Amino acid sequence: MTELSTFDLGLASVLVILGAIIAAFLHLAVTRTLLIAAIRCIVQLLLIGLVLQTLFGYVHLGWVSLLAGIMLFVAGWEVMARQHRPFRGGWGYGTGTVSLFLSSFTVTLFALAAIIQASPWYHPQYAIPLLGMLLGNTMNGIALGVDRLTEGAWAQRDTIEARLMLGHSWNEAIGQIRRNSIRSGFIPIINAMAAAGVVSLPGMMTGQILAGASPVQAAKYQILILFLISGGTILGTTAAVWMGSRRLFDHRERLRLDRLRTP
């Protein structure tokens, strides 16, 4: 595998700088955001590289659990930060975090124990990369699903309240919006699986091939990862949208849009 130097990364960063210049020239108002994201990418990935290098040499369940917990809490924050109308208070953060925990951690444990069968099962070489891929992709599905839910409820509030007045339960009144929201969360992973190998070579497969692994073996691992991600996304998005839709109504089944933060 070819070692990358700081100069090599510097050359690649020219592309990001070029994108920032184009964004500034077109007045897209994302130049600062793009540059900050690039800097965060450099710092965060180098730090996690150093942390993982240390963990690989000192395998301990406590340290692996601590890093997994940090990843979960940050992912939960990112879910809330991506909402146009997030829930007020702890619900905005809790909905995403709980859904990520129920989905990504469950699927990761299943993969480690039943499929990969690492020894020990919590070895960071397998546990952290798997959990990271699942959290990142499930986070996108949850963010899309919950955002579609809150936007749909806000836009169709008159319709929802009319259904409630006609005697429908809260579950029936928001049923169609909830289904559309869950469907929106599924779209990224469906597209990724449908396009894999034809339109694109997914990141993990590409990385393994560049590292010298057999293309067929890399393809098998990529199939495994995509199936795990699909399971996590389906579970996480469904759980988040169901919890969010229930939060939009009180115990008397009244629509409570005051529980959302308006932009």
Given for the second form:
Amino acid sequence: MTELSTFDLGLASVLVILGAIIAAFLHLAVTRTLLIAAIRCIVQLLLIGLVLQTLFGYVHLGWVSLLAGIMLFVAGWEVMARQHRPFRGGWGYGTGTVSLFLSSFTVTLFALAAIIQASPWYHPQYAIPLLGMLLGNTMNGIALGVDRLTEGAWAQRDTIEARLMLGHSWNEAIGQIRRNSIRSGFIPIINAMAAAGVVSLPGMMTGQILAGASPVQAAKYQILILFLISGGTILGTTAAVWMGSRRLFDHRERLRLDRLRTP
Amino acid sequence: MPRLEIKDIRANALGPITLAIAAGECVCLSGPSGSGKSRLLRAIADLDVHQGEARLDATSRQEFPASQWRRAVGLLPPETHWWQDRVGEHLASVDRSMLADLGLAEHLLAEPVTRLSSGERQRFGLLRLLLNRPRVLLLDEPTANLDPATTLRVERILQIYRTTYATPTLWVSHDSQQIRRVASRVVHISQGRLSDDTGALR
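Output the structure of the form predicted together with its partner chain; the preceding block shows the form predicted on its own.
Expanding to the full complex; the earlier chain stays at the top.
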């Protein structure tokens, strides 16, 4: 594997700067955002690289759990931040975080214990990157699904209430919207699996090959990751959309859009 | 004994409102726009958060599961809403004589909802509600989109339903002639409060 030097990264950064110049020239009003994102990318990735390198020296369940916890809370925050009409109060944060925990942690534990069989099972070299992949992707599914749910309930509130007036339960009244929302959370991972290797090489596989792994071995790892992600996304999106749909109604099965924040 | 009783209903800028409607009685509710007519109907059907009690045949609303309460107190909103493509898919069964009484052709059942006129949709909305056999009728301007002849048809069907099942009825109407035709009693509402109960008309 060719070691990357600071100079190499500096060369690559010329491209980002070029992008920023074009953006400024065209008055796209994204120059600042683009540069901040690039700087965040440098700082965050180098930092996590250092953290992981340190962590590999102290293989201890406590440290791994701490980092996993921080990752979970940040991912839960991201889910809420991407909502157009998030739930008010603790639910906005709770729905995403709880369903992320249920899905990503379960799937990661399953992969570590049953498939990877590292020793010890929580070895950070496997646990942290796996959990990161799962959280990042599951987060997308959950954010999409819940956003679609709350937007759908808002747009179709009259239809939902028309069904309630006819004596339908909350479960029947939101059923169609809930199904569509869960489905929309699945679409990115279905697309990713269907297009993998044909349209583009997935990022992880590309990284492994660049780092010198055998392409077949990299492909096998990529398949594993995609399957884990699809399991996590399906579990997480279903859980989050279910919890969210219940929260849209109160104990008398009234549609409670006042529980959503107004954009 | 009154079959539908509501007591001290209060919601945002509404009430307190107390009202009792006897079996087979038709109470017409009139009042200016924004006076709280629809809000009162929605509160009775328990669609919005509010305070107060409602009883049907002396059974408290709290004793009904929410969906059964709403099925019992059939609320017909001024605008109908549909969630399937075709009208027929919203009806559990087809009552041909009722279709005919409402002046609706049977082939309309297979039409996309969006192809129907607002008057047709309103009558299908009423049909959909009556097929549920509600024990109370809460009607929010049920003839707003209808021509005079069809209005009379709808009034007659509601009259037959009300007398057959002794249904307490709360009917929101702006049309003073219609009120004279259908009301057993008229109640006015303004700024969220009932006033001027003019007593029995007939």
